[in-house]
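Given next, in C-alpha cells, is a single chain: the form predicted on its own.
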Amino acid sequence: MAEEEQGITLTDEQKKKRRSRSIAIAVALGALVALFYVVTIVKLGPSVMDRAL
C-alpha cells in the first residue's frame, strides 16, 4: 500500500499556464454573469422599483 502515486507531473511552466487559463475562464464567466444581470435590469426597466409589494 506504500506504492508511489503514478500520474502526470506538471512542470512549473505548465502549472503557471494552467493557473492563468483558469483565471481567464473565471473572469470570462464573471463578465457573462454581469452582462446577464445588466441586460435583465435594462429589460425590466426603471418601473420595476415602483411596483407594489
Second form
Amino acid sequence: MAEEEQGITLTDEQKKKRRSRSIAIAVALGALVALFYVVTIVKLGPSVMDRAL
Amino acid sequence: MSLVERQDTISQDSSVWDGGMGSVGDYVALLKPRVMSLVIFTAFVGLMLAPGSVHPVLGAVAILCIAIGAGASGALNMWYDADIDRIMSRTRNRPIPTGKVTGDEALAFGITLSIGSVVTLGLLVNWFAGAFLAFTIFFYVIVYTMWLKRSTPQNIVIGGAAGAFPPMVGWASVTGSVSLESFVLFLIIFMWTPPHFWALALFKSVDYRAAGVPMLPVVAGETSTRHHILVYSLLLAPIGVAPYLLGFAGPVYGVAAVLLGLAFVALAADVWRKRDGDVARLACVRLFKYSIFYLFMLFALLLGESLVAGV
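Taking the form predicted on its own as the starting point, write out the structure of the form predicted in complex with its partner chain.
Below is the whole assembly, all chains and molecules, this chain first.
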C-alpha cells in the first residue's frame, strides 16, 4: 500500500474517520454536479432541449 | 504552521501519523455553524430586499455560496488562531486545540472552500457578488484575524465589517451592484458588532488577557469599555431606524426599531451603571444576549415586511 511505502501506518480509528470523510466528500461532489446541472437548465430554460438534430 | 510547530506534531515513531483524526462533525465545527447561521439569515434578508428578482434556484445557490464562504473564513480563522484558542475557555474545545484536526488540514479545508464558494458564486450567479464574497473572506482572514485582532483594541470595530458584508453580498447577488439600502444593512451590523462583542469581552476579559488579545477591556480597562458600549449603542439605535426613514421599510419596522433600540440603549446604560460584582456581570450577559435578539428582530421584521409586500 502507498501508506506503507511512505512509512505511515493508519490506525483503525484513522481508517474509520477517513472512510466517513471520503463519503462526505463524495456526497458533496455529487451535490455540486447536480447543482451545476440544475443551474444550467435554469439559465438556459426549456430551449436547452430545442436544438436541431 | 511554522516548521518548529510542524515538527512537534510528528511522533517519535515516524510510522505513526497523528493527523487524519477529524470526523465529518469536526470539519463542520471548523465552519463555525452558529456564526454561519447569522450570515445565512442576514444574507437572505439582503437578497430578499433587493429590487428586481432572482430565480429561486439561483437565490438558493447564492445563499449556499455565501454560507460556505463564511464557513471557510471560520476554518481559516481557527487555523491561524489555534495558539490562542488553546488558552481561552470559550475556544479550547475547538477541533484544532483538541487535536482532532491538524492545522494543515484546517488550512487546506478553508482554502478549498474559499476558492470553491467564490468561483461557484461567480460562475452561477454573478461575478460582482463572487468578487464581493472573496473580499469578505480576505477581510475576515487577512485584515481581521491576521492583522487587527492581535494588534489593536479597535480590532472588532474595523474587523466587524467582515461580518456586516453578507447582506450586501446577498443584495449584490440579485442586482450585481451595491446601493444605499444595502449599505444601511451593512451599517446596522457594523455598528452592532462592537457593543455585542465588548459586552462578551467584559465578562470574558480574563480569557482575552491570558491569550494576549488586546480587547478593549484588557487594554483600556472596563470603565472605558463601558463608555464605548454606551456610545456605540446610542449610535446604533438611530441607524436601526434608518431603513424606515429611507423608505425601504414600513411603519411596523419603524416603530419596532425605535422600541428595540431604546431597550438596547437601556441595557447598555445598565452595563455602564453597574461596575462591580455579580450584578455587573449579569448586566453584561443580558446586553450580550439581547444584542443577538435585537439584530435578529430587525432583520426578521425587514424580511417579514418584504414578504407581506410581495404577496
